[in-house]
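Read the single chain below, which is given as structure tokens and is the form predicted on its own.
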Amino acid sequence: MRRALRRIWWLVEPIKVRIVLGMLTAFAATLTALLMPQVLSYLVNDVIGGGAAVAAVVIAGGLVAVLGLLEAVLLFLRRVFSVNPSTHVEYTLRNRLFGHLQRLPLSFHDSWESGQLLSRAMPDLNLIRRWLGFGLIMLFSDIVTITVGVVLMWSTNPVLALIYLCGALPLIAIVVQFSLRFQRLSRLGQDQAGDLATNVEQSVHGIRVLKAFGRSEHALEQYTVHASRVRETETRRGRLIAVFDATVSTLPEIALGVVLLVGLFQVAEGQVSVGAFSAFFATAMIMSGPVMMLGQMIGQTAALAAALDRHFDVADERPSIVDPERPAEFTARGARGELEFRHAAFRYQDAREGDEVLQDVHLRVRQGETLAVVGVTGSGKSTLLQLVPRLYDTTAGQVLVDGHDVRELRLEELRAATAVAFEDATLFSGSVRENVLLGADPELDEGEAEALLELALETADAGFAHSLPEGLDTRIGEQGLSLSGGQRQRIALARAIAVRPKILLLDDPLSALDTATEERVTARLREVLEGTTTLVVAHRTSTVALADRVVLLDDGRVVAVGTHAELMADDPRYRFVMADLQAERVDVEQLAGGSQRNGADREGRGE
């Protein structure tokens, strides 16, 4: 918890004056309230008690109104100087945590829950907000206000100031009990409420999947369960801070109910004025307020505690994928798009020393070319991909662009020279035009960018995007689920060609389409393109055909590279996987064949 809390220093460095000020305001407000007691001892004993003229009645009173004034403004002003900064270090928080997150590796993004990203980004700076805003000045505020009032009580009368002191003593050891258990808690909660929203999240997104397959009940048990731990972690918070919460207001107000008899005794006896009783009656009375919200504001403190860990347990991981310090003298526009591989290899991080999903590969990929890769599952195609732009580093050997090492190269200018398409579409909540546009030039002028978006369509045979309800502008839903399968994957390929790359990676993105469409498009790639190189995933023999060069991999290692037809003349290995993709091939087609005209014969029957 210490840890945690000298960090706070470092997310109060922007707004320190004003936190400043406002805990100024706060302790004087502090001093407005406690002098109120002051003012009655004075009304008491020398002004009521004596008999004083009207005058001297109404100018006390009024002195009294003053002060209450004061407080109010004061208070007001405690607001006004700590609320808006601390939403200027949430916003801030918040921006920096998102675009942490865009750095950090997709080995990152591979081992964390999306839940538990979310839970960060949004209720614990939440209450990080809350807490510099509200409970930070309080906490402030009620510590000033006991440690004035226990001197201001001493002064008046050290023998009462002793009773009310030995019954609030022992609230130190339960405050300190009552905060490591209460961070336990809260670091639990916050931890199960991110488990929950993944739940959330995972079921919302799988929605189709649960449906067909008739697990929405299952579903609902999962998220019960979840949402059950929450509860209970809830509960037993709530049922702490109750207990702590009852034992400080019962130990000061036994104490003060034993102040009161002492007090009148004193007073029966001489020992004391009735006014200064009576002010050190009505400070021990300002400080039962501060007293009982120093619970709340020690719990809120523990909260923050768990919060700030579990953000930082995000802000603090190191991107192991960045700009070198030296960057090469390499620019997007002026890539010529010549790629290599030399003796590169790979591991997965989680993966065992000996587990490399790919092997001392060896490839040069010549500027303007089409190479298609082939191999079994599992051969390491779509990782060979991913290296190229640094989704992820090779953990021996290179991969050079242009006869630069990719880690020599600035991650913008290489990835603005790279485009990739996915078998897996992902596309964005917005419109087709958004989506398709997504990495394309920013400084084309409206005319250059509608062009573009035009010839991205075209080629990637997504002119249906023109018919949807609101045309390209129609919002096609979270990842694009309003769309087919092939809808979703020619958006995409839309969008990777709308970059105009340099190089461009095809993870399989036409497997939705049907032989004919997937011909069609690779062609008028192969016209659009011209020049930029292509390395494609294929799992067709058309698209293989319809390459320069095929590279065959196998178990991580390249075992063959040369043109289809040389392949398939001298490689028994090659003949295998394509004689292997082709069954594949016929298998679905017939599927879908059979299915149209089960479909036929149905209607046929008036089904």
Ligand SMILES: Nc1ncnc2c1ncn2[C@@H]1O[C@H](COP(=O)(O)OP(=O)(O)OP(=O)(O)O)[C@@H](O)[C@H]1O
The other form holds:
Amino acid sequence: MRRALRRIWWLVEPIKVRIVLGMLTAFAATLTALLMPQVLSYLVNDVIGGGAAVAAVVIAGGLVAVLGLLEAVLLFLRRVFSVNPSTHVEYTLRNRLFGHLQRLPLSFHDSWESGQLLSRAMPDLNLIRRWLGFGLIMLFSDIVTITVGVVLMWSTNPVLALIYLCGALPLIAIVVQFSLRFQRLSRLGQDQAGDLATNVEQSVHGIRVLKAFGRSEHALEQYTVHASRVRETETRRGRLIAVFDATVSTLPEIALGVVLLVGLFQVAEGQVSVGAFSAFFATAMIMSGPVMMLGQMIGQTAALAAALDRHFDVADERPSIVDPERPAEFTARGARGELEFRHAAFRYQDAREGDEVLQDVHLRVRQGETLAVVGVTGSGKSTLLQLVPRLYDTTAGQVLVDGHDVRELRLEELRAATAVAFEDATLFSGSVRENVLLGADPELDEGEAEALLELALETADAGFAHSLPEGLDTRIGEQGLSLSGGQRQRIALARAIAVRPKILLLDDPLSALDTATEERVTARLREVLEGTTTLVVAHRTSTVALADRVVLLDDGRVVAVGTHAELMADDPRYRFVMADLQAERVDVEQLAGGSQRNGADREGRGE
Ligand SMILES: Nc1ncnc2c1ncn2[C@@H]1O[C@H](COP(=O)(O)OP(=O)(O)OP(=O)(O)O)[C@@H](O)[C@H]1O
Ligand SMILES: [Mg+2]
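Having seen the form predicted on its own, could you give me the form predicted in complex with the ligand?
Once more the chain from above appears, this time first in line as the rest of the complex follows.
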């Protein structure tokens, strides 16, 4: 806990003045509240007991009223001082977390559920804010009130104070026990809330599949299981607080009862004045609020500790794919686009050693060359493409661009020099224009951007975008108009083209198009992207035949390289794969009867 707090100190640093001011006002409010019993003591002893003038009564009464008012003002100020800084902390942490998530490599995102990340970005940070803005100052003010109160009680009447303390001492042990258990339960509850968020996210995302498969009921059942776990933990937490609160308030109350008895006895014996006794008792009463509050604040602090732990679980993940310390001289603009795989091997993070997805890939792609990547499903084609922009790093061997190991290049430049059209065309909520120009050079002026947009759309055969309801300004993606699988694919292809990359990586980008359109797009691509090195995962002979060379992958190994004609003539494995793939295509085509068949196919897979 202390360690975690030390680690967010840099965040608190700029707002420490306000936090200290908040604490000071809280302190002043406490003193004000505790002054009232002293006035009371005077009122009882000297004014009422001493039979003073009415004016003195009015003055003393007025003083109590003024003190009350002052306390209210101070409490208001405490709020004012604490709200702004805590929102600042939440805002900063949230932005940093988001930036961090963007920098973390795909391998991290492969192994983390979205809901867990979501709950860390939202409710956990909310908790941290509430603690900094409220919990910390309240904790401070409670402790101060209790300490000052005890000192005052001690100075008024040590015997009674001792009795009171004896009743309150076991509280320390109870508090420690409670905070440990509460922290464990908080962590559990926060993790379960994360699972619940994942569940919601997945079922909302996959709502179409769930409906189509009639699994909505099942999804609800699963959700209910998660929800009841969260509920159970919350109930346990509630019960723990209830028991704690009851103990925390009962013990001092009992002590207070004894104090009352002993005190009355002392008063009767004339050992203590009525005024001093009422002051003592009023002080003890004022303290009962903070003592009760203390439980809640300790609970909040324990929940904060759990939230900080969860935050640092993610914040401590070091991005493994980062800029090199001494980057090579390389700019996207000046790049030639030569690509080489040098004995490259790759294995996914949680796979066992020996379960390499790619092995000893040794391949050279000349500048401007189009290389088709062919292989049966699961042979590692998509993985190979993702090694180039360092979405993953090789586990052995190297990938080189223009003769530099990609790990020696600044990520920004490397990624500006490459563009990928992924198998599943993910589009963002936004207009067609925004989606297509996502990776385009931001320095283009409006005219150039518009020309590029047109060229990209035309090359990708995405002219249909013009006839959408609001043309290129039509919102697509999650919150917008739904496009067909083939339409999405073509927008995603246009997006890759608009980068005007030196190396273009196309992962089966035309699978949803009919053969004639595919051929037209492929030919046009070659024309527009003259000089662009292209790696294209392809299935159809028509696309493969247009490539300069073809590489055949089998179980992660390069088993043949050559032109389509050469491989067809010489390599039975290639003939087998091509024939197989063709047969597969034809089957699907016949089944679905037309150009959209693969869009639907892919959408199904994408979910
Ligand atoms: N993120 C991942 N984490 C773990 N394993 C993965 C991941 N992505 C792919 N794999 C595994 O790596 C192997 C190669 O997958 P890859 O996606 O590269 O195949 P592919 O040749 O593109 O197949 P397809 O033609 O079906 O697209 C598969 O066995 C797959 O299960
Ligand atoms: Mg693939």
